Each structure stands twice: as structure tokens, then as C-alpha cells.
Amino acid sequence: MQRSSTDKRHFIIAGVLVVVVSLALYALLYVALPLPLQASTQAATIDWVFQAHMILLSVLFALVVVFMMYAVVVFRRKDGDSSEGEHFEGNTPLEIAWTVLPLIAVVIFGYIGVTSLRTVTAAQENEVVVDVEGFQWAWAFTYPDTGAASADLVLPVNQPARMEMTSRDVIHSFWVPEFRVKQDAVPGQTTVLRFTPTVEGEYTLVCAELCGLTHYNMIAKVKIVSQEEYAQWQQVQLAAMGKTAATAGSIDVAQGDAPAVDN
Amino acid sequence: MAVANPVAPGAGHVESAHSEAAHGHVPTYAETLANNRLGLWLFFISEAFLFGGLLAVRFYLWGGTRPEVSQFIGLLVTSVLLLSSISMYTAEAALENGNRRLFLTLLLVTAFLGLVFLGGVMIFEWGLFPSLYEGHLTPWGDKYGAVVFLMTGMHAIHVISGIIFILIVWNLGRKGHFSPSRKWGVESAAIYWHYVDLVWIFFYPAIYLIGTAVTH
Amino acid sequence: MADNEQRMSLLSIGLVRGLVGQFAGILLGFALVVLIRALAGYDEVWSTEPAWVVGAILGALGFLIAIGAMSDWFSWWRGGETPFVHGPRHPGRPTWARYFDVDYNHKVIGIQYGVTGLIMLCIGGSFAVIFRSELARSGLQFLQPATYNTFIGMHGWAALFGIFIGIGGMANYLVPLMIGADDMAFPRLNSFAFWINVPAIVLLLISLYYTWDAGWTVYPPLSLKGSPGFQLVFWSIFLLGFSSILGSLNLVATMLRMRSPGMSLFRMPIFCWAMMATSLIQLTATQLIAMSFLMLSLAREATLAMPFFVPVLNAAGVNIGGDPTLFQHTFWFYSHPAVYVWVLPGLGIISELLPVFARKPLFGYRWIAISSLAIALVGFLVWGHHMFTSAYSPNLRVWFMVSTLLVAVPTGVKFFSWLGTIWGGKLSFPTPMLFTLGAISVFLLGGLSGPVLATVATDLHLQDTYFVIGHFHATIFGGFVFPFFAAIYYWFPKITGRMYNEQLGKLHFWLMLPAFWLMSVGQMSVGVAGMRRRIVDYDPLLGGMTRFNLGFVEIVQILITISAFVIAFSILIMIYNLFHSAEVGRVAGANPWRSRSPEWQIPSPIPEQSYPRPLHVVGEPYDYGLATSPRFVAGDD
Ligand code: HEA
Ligand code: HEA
Ligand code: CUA
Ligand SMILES: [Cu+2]
């Protein structure tokens, strides 16, 4: 009655198996790994990746757990019987079978991982920069072009956008949950995070760095508008600060203190 | 698969005494030797890290560059205690050869200059005796005196334990301790101090030679 | 008089002793620090810091020389016989005493180890039930921002100060019975390795007087700023450092030098050389922590100031000061391979108790022997995935990104080969199996987490989310936690000769498992939402930008936190199991699971020596189901 561990239906069933868990699991993991709205250009490649990897994940989980199962099921030990299992030792070419696979698995995703960074980083033309200081526990923001400087984040739809990040005093990080990306502020250098909102909305930055007190509240508040919205904030944000476009090019960054050191 | 490994022949494994109270098997001199040498290389292993990882720190703060220092004192600290290595090599080559006089002789000599050493570095590079030589380098002015005081503070308390070995050594060694068969007191303080000096080998060129020196 | 008496004997006590000269150290230290600043001429004589940090060397030193750690070096410096003596130290106490003294035989040290750690996951774990209840509803419940930060980084050193010291544990009483090997190549040196934990835990224990806010991983610059409590942090953690390094070079030692005859390397049982991958990083990587905690302290204000970690402008307005990021170099440098000390034992527990259990042999004996120290040096190679979102250089992290999902391979090696040994065998499921496949579910889950944050881009989105949270509970649960437990449960009736009872094992499990993967999936399922790690406070609707907006994150943390409760729950059944059954247990005789791993061979509980005749190992460690394969010969000759 008992079959061989080695008959070949054991593992067409478990095979089976594997396929089915594997679709399950990936569903459930969309459900339970719900991820933000996806508003910007780096979100569509990070979900696509994320979502290479669930696929990953599934497969290798249901494999590993299936047979797992299928041997606690089928090659438990009945009542009473006390024999012993059957004796092998190993087996060198499923060995190397189960190291080589994983590495074709590791080059595949480490090409993709490489490909994916490369997208979510690159440089673009027509860059909004915008200087951001950080410090604890708020976030500073100065526009170099015009010299406006504000404590909103306010950024134009569809138009890349430039970081230049600086701490004050201890290490930040800079995240927009429906940006996806995110770079830390570190006192006296100056970090760079690139990213190209695509939906008009509000969101809210906060800290990802463990910076102290009220770091859970280190948050600002961001707006992407449309060009128009954009040009007519800026003007208003110089109006306030008793400026006008003209004469803001010869403005610097209105935080004297800031370490302007790079290195 | 059942054949019956023949037992490594010697190595003190024979053991016959079964008393049920007493130790099954006392290691013998020879054993415990082997275990000792062991031991003392693995620490050094370890603290190769240590000493690795204070390099790192000093080429990724200082990259090509070096604090201006006096390479006349560099040059004589080191020499001092490669002396004090040779000294420490002839102190044990003189126990084997019986001339215990001479072993504790040069075991002082070792570690008087281990205190030269330590004295030059603590008067010129530490400037703690500003009476006699002003330093220019502080541990918290700047990333030059920073790592300085680190790497020379992390070495000088090697060199300091180091010397306090040789003396309980010596001082064992005065009271008829060690023999040339059984001297692994001797041997371990001697190798332990040269690794010490191996450390300062290169301790030396990162802090004194390599990079441009830059004044501030 | 009847009270002189009993304070005598409170003294007799090695703890209390040690914890009496631990006290004076630091008073010691304390004076000296003003005694110095008085000559110096200070204004202010008294200054907290300093203080804390001499006083907590002076203390430790204190509390070794108090409870006789260092008396045999002693003695030899003054030129002593220090002949070695096994056996208890002092004939006529009761038993009790000797785990609360210095005591040479490794399977006492095995035992202060083990239970020392227990002691500190369950205090570990008890300041994690206690932030759970105020993160299961959003907004400020009872406690403070401050207090919050504090007790999570509490929670991860108290923690992880159970990992090390139940690792010492497990190593310290099995390497030597699993190689017939009657102590450890250094038993003085063990024992000094073991004492030193314990003015560590005070000095961590103590720091909870002050608020230090920056998390396990203490970056600076924050940790640079603040209350002494850090100090205290930095020097326990240091002691902590010591202890690794010293235990780490004794079991290599043991290893190379005490096996039995026939008891080649690649005859030893698994479980040894997932030790020796162990040792050889906690042995080198170790330095690293120490040197990091070491020049955090030096940088502190009070101390010395030394610029390491913080940028200083010139008059020029030129840097000539140091950098945050090279902090994180060096902590990771050795925290990374540091989580593969958390795990490797435990895969080797796993490996070990598996073919116990199928009845068959392991497959792939040497493969998984070697996969170990594979993962031990690829763990050198990959200590910048955690700094994805740091200042550094993108050439670097595609190398990081590259040479971390590597590690992957010989992970992969490991379930496979798990896998391969359960196929076709007789399995049975006592509780210490239980625990075993929970710890394959649990720890395949964290391992799989692990490449999705491996991966620059998605680790963008990931880095300091619930998600990094759950990942890394799952890898220390699966890895450690669980098969700690099955190795306390099958070791249990070797150790005290009795039998667990099996249904409040099989209760602690059933409870176990489930809550801890609602715990861990929960964790990665508000993470990927968006919720950030480390804060007191959460958005519940997480800006309503999710795909859900009902406020699911609040649901979830609820379950979190209910979770965390049965798990603690469960726990405590496991406490009371194993000290009931040490009383009333069934006697469970020399070998109940017919093992053919040395230890087993001999009675339970395991007499003071416990191999009074050298062991010859003729077999292979593994051959079940082979009746024709002798593993031993009476070791007469
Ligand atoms: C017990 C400890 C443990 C273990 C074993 C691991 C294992 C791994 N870890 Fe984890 N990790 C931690 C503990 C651990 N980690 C901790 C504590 C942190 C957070 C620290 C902090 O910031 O506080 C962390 C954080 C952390 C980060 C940083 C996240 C961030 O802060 O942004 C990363 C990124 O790469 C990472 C990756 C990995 C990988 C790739 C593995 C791999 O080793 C996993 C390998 C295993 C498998 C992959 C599964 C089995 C394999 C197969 C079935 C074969 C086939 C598989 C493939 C082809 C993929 N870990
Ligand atoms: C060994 C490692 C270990 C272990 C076992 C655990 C166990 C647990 N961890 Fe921990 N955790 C870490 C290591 C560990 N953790 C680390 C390193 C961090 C990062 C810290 C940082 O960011 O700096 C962290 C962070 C961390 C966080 C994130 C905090 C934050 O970022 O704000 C959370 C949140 O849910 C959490 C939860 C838990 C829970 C609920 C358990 C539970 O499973 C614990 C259950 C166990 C017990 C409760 C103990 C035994 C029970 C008793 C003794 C019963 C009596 C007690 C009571 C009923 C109170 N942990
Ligand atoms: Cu700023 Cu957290
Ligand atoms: Cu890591």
C-alpha cells in the first residue's frame, strides 16, 4: 500500500499542488500587501517590480511549504508502527540542481533589480529643483529658480521633480508613501531624490528616519498642481515673502545656518 | 561504513584510568599546550578585525590626506619598538638556551622599551605634557586629531597590556617559573607583543606616510 | 546572630556577590571621575557621563573579580598553582548554588546561558506587549513619545541579548556532548564569557533610568545628543561584544581540538557546524560593534567630542570633520552577519532534529554543512542593503543589491535539503517536530521577504516601513525563536531526565504558530501600506490613499497587538510546562527519541562527567534506517 517516496505520482500531485497554492498565495498577498496609490512615474516601475517579487514569493513559498505538507501527510508514521524511513543519504545532482536554479533566479532579479534602479534614478531634462532642509522636526522647502521658499511642498503635475536634501542636525528621510521612493537628509551633505508626480492631489511627506522626539509627527503637507496652480502659487509665495520673480534669482537659500558642504 | 576508525595512535588519547569520581581524562602538557596556541591565534584573528577596521575608518575620513606630523618622532617610535621585538625575540631564545639572567634581563629591557614607545607617543603625538612639547592635535577638533588619538589610543592600550604581561612574566620567571620545555607564559607574552608591533607596521605608514599632508 | 547568619549566606551567593562588587565598581568609578576633575581643576566636579562610563567599566570589572571569575588568573599572575578542578567548587552547597556561581563544567554554563537568555527575551518581549497596547489604536494612549522611542529600542537590545546568550546556551551544552568531548578547550575562559553578560544586562537595565530615543541601531548623529542613557547602552553592548568573542574562540577551539577519536570533522553532528559558521563571525565581525559603540561614545559631547560622526566646517567653510554614514558602515559591517548568528544555530537545530523525527538520514550532509559557512562569508559581502536609502554611492548599491540576493543560494540549499530529509521517512510530531516544520514556515516567509528588500527599487518604497518590521520577525522567529524552542523541548528530558508534558507543548505550539504569522504578515501588510517604523503615532487611513480607506491600518495593528498577547501567553504556558514536568515529569530514560547523536547514549540527567571513557566514533551521524550502521564502539582500551 505504502509507495515509494520515488514513484512518480507523489510529485505529479505535489506539482499539482504547487501550482494551485501558488496562484492562492499570490492572490492573498494582493490583498494583503495593499499598495498606496501609485502617483508618480518611479511607482509604476517599483510596483511592477514589487509585484515580480510576489510572484517570486508565491512560487517558492507553495513549493517549499506543499512538499512540506505532502510529506507530513502522506509519510507520517501510522499507530504503532515503529520501522525506520527509507536510507538515502543525498543526492548530488538535485543538489546541484536546487543551487543552480536559485541562481538563475538571482541573476534574473538582480538584472531586473539593476534595470529598475537605473529607470527610478535617472536624471530627466526641464527639472524642478527645490532645496529641502530638514530638521527636528519639520521640513523647509526654498525654490533656487525663483527664491520662493515655503513650508508646503507645492509641485507641478507631470514635470520631474529634484530634490536637493540637507539635515540641520540629525538624519531624516524624505518619503512620499505614494511616491514610493525615498532618501534620507544627512547633516552636511546634500542628497539628491528625483521623482515625477503624475496625479494632481494632496499627500502628505513624512520622516522615515528615526530622528527623535516627535518623529512620528514629522510630516509636511504636498501639493501637485497643475502648470497654471503652479506659476500662480509661486507668485503669491514671492508676493508674501515681500519679493518679486525679478529679483529672486540674486535670493539664496533663506536658512543661513544651513551646511552648505558637500562631500 | 562500519569499519571501525582505527584510533589516532599517541596524542595522549590512551586514556585507562576509570575512576568514577575524578576527571575522565586530564589533558596533558601537550594537549593544553596546542589548545593554548590555538586560542591565542584565533583572539589575534579577532582582533585583526579590530585593527582592520580602524584603517578603514582612517582612509575613508582622511581618503589621500594626513595631518602634519613630525616624521622625525614617527620614525623613532618606530624604530624604538621594533628594538623592543628583537629584544623580546632574544629574551626567549635565551630561556631556551638555560641564560635565565640574560631572559629577564632583556624581558625589562622589552618592556622599558614599550614605555619609550608609549612615552614618545603619549609627549609628541598626544601633546599631553605641553611643558615639554606642544602638540598641535586634539581628539575633538577635527577628523585628523580625531582618528590620531583613536588609532594611537586603541594601539597604546595593546602596548600597555603587552607591558604588563612581560612583567607578570618576568616576575614569574625571577621566581624560578618556565623552563625551555615548558615556557608557554614566555612564548605567548613574546608573540603577543609582536603582534603589537606587527599592528604598528601598519599603523605607521597610514598615519605618517601615505597621503598629502595638510595643514589647517 | 540568626540574622548575621543569613547574611552570610546571601553573600555566598556568586551573583549576589558579583552584584554587590558591580555596585561598588561604579561607586568606585564614580569617585575616581571626581577625584580626576577636582585635581584637573573643573568647576564642576560631578559630571553624569563620564561618571556612567568609567563607572561601568570599573563596574563590570567589579562584578567579575566579586563572584571569582578571574581568581585562577589571578592567582597564576602571582605565580599560583591553579590546578583545574571540576566538580562543583564547593562541596556541600546544594545543587541550586552552582548555576549561581562560577562553575566550570560547560553543561552548568550551558544552563546559566540558556535560562539567562529566556530571562531576557521574555523581558524583551514583555516591553514589546507593552508598546503593542499602545499602538493598537492610533493617537497617544498611556505612553509618552519619549518613553515609546526608549522602549523600542529596549525591546530590540533586551531581545537580541536573549538571541546571543540562548545561542551561548545551546552551544555551550551541546558542542562539547555532540563531539565527546568531556569540557570546552577554555572552561575558566567560558565561564568568564558567561559572567560578563550579566553586568552587561544591569548596565542595559539601568539605561531605562534615562530616555535614549534612537532605536537598536543608535545613529548618530541623534544618538550623540541626549541623556547618559546612552553611555549606558554603548557599554553594555560592548560587554555583550566581549562575551561573543571570547565564547566564539573557544567553541572553534573545542571544535578543532577536542573531538573524540573518529569523530572526524564531517562526522560531526550538525548542529556543530552551524556552531563553527557561528563563531567565526561572531569571533571576527564582533570587533566592529565594539569599535562602533566604542568611538560613539568618544563622540558624545561629554566625553571627548570626537568629531567621527559629525560634519565641522573650517573657517573655510570646508569640511574637516567626519560623516553619519560611516557609522553605518561600521554597524552593519557587523550587524548584518550578526543576523546570520541569530540564525544559523537555529537552521542547525532544524537540521538536527529533523532526521530524528523522519527517521532517515539527513540528506545532504555536507551540503548543508558547507551552505553555513557559505552564508557566513557571503554575510560579509552585503552589509550596505541596509543603507539603500543612505548617502552613499549607487555603484554601491547595485553591488550590495547584487551580492545580497546571493545569499539566497545556500539559504535555498538548506530548505531543500530539509525537504529532501523528510521525504519518504516515518515522520512523527512531537512537540519538538512541531516546532521545527512551524520554524521552516515561519523562517521560509522571513527568507523570502528578505530579496523584495534586497532590491534597490522596491527597498525605496520599503526601507523603514512595517514592512523591514515584519520581514525580520519572521527571519528571527523562524530562525531562532522556534527552533530555540524545540531544541528546550527536545534537549528538556536529557537535561533534567523527565518529560515535558506533551499536551501544554503541543498547546504553547497551536497558539504559537498562528498568532505569530498574523503577527508577521500583519506587520508587512500595513508596512507595504505605507506605515513607517518606530513612530508612537499613526495615520490610520495613512492619507486615505491606500486601496482600501477603512481605516484598515487601525484594524490590523489591533490584530498585531492580540497576537502579541496570545504569544506571550503561550510562552508563559511553556514556562510553567518546563518547570512543572522538571518536578513531576515522567522519567524519560537515556535516549526517548532514539537519537544516535552522543548525547544521548549516555544517561539523563547527564552526570557530572559525562563521558568517564573516550567515545569511538565509527559511524556516520545520521544513518537511520540503516539497523547494519553501529555509530559507536565501547571506548575501551
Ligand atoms: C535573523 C535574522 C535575519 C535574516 C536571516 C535575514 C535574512 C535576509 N535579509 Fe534581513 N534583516 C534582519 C534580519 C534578518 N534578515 C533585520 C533585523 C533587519 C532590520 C534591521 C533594522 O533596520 O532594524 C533586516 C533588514 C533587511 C534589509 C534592509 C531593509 C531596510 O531597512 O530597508 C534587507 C535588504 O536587503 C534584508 C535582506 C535580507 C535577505 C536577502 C536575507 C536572506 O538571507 C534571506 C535568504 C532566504 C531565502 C531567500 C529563503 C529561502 C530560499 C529559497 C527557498 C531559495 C530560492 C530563493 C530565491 C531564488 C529568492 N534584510
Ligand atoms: C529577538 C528579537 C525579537 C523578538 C523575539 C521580538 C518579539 C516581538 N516584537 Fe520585536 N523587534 C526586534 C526584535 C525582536 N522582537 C527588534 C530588533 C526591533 C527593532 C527595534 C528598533 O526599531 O530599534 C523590533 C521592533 C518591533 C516593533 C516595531 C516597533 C517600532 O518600530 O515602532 C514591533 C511592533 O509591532 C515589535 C513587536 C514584537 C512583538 C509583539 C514581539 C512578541 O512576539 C514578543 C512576545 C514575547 C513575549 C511577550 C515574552 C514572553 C512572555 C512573557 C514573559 C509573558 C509575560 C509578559 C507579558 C504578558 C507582558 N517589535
Ligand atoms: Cu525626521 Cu524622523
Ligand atoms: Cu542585513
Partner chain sequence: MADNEQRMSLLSIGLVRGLVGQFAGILLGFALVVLIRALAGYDEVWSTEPAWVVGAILGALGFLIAIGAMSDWFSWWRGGETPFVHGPRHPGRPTWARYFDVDYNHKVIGIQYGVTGLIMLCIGGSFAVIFRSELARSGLQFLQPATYNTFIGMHGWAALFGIFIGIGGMANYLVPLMIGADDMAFPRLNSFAFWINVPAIVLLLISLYYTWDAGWTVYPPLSLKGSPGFQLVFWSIFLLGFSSILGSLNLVATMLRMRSPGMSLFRMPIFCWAMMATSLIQLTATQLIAMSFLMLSLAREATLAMPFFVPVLNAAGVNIGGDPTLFQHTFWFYSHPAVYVWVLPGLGIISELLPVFARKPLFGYRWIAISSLAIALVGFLVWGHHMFTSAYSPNLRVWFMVSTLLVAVPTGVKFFSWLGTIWGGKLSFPTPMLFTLGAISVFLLGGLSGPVLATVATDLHLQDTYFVIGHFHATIFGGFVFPFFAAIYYWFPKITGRMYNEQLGKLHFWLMLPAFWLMSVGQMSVGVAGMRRRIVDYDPLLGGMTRFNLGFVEIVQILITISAFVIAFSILIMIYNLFHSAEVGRVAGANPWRSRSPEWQIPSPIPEQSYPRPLHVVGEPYDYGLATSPRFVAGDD
The other form holds:
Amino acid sequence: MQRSSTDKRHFIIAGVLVVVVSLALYALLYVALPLPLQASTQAATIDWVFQAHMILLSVLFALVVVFMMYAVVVFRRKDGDSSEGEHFEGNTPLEIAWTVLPLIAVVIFGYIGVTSLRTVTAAQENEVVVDVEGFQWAWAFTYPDTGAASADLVLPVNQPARMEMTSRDVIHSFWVPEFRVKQDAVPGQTTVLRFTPTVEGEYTLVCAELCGLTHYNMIAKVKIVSQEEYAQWQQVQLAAMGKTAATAGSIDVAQGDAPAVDN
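Could you output the structure for the form predicted alone, given that the previous block was the form predicted together with its partner chain?
What follows is just the one chain, with no partners and no other molecules.
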């Protein structure tokens, strides 16, 4: 085979290798970095964005490494060869391609990011509102519609939830890996996080912002239960606080009686 850098056969071979390496690397990453259970409607959107970025990273890695290694192997200097390397001025179509194609990719992924963010943060009807307070090093949850309070976060399945968060001291970060979404709790401000849990079960809320000595232990239980269990749990919490549903307001979320939520 000719060793000229302008021989199209080199580009064809390198192109095929880029495709093969890209697919192999993506498959390796997919197996080596499994994602947690999808337990919210937002998780599917975020996972799709994540996978799209993994594909892009695999292609970019292959483009750099394959062409570099191909040049090292095919165009290496042979023993006894003291001549200078081939001189060429440039390749206009190639230069246009590596300028335009990355620009197109940036625009596409920018659009994907904006639309995905809009989707996962959109307000929903009949949201369960929870006031969340982070502090060193625990979480507290209050349900303003009823006045119930708990150290655990309990939510009904398949009903949109809105966390209105603040911090008592330093910045904390609300993150349940199975829900995918994450939001900081900032002192002196109220930040909002929305998600719709879709799988009943018990999860772990962790702080994803380094916040002090026992940051690693700033966790809370998250329980996703049926509508009926949620109503019963609210009744138990209110009874423990000496309240009743009549004084605290309706908690029959299964019937859609929760007040409408504005943005």
C-alpha cells in the first residue's frame, strides 16, 4: 500500500476503524457503567441525554486515538530511512469538515440540553408539595397542605411531586440516584425540584454537595407508596402531632383533591 498521506485508502481504513472502535467503546462503557433503576418519569429523559453524550464521547475518543495510532503504525519511519517526511500544504475539504461538523454537533446537543431541561423541570397538575430543609447533617420534610412533618420523605406513586428546598446553614444538594434529578438547597433561598416517582419502594436521599465533617452520612429514607398508603401515613403523622384531617385539610390525593399548583 502506498504510504502517501493523501491516499484515500488510508482515510477509508481509518474511517472503518473509527466506527468499530466507537461501537466497541460504547458497548464497553454501557456494560461497565450500568445506570440505577429508572424510578421517575424524568429518569428516562435524563438517561437518553446521558446515553447520547456517551455515544458522542466514544466517537470523539475513536477519532483522536484511531487516527493517531494509525499514523504511528503506518507512517512510522523505517530503519535506515533518514529522509524528511512528506510535505503538504493542507486539505481544504478536511479543514472545513472538522470546523463545521463540531459546530453542528454543539448546536444539536445544545438543543437537546435545553429541551430536556424544560421537560424535566416543567410544572405538573396536582403536585404534592413538600418543604425540604437541609442542615448539617440531616434532612427535614414538611407537608404544607396538611402540616405533617417527618424525617423520612414519603410520596405517592405516579403523582407529581414538588420539593421546595432551603438550607439552614451551608449549601446541600438533594439527590436520589433512581430519580436522576438533583438540586441544591441554598441558605436564604428557596429552590424547586420536580419529579414524578413511578416505582413503589424505598430509596435513599443523599447530599451531593460537600457540606462538612459528616457529609457522607447526610442521608434520609425516601418511601414511594400507593395512594392509599400515602393517605394512611398522613393520618398517622397528623395523629402523632395531635391534628386531624379536618383541621389540617384534605389529604385524599387519590381523588385529586390537592390544590392546584402554580409555577
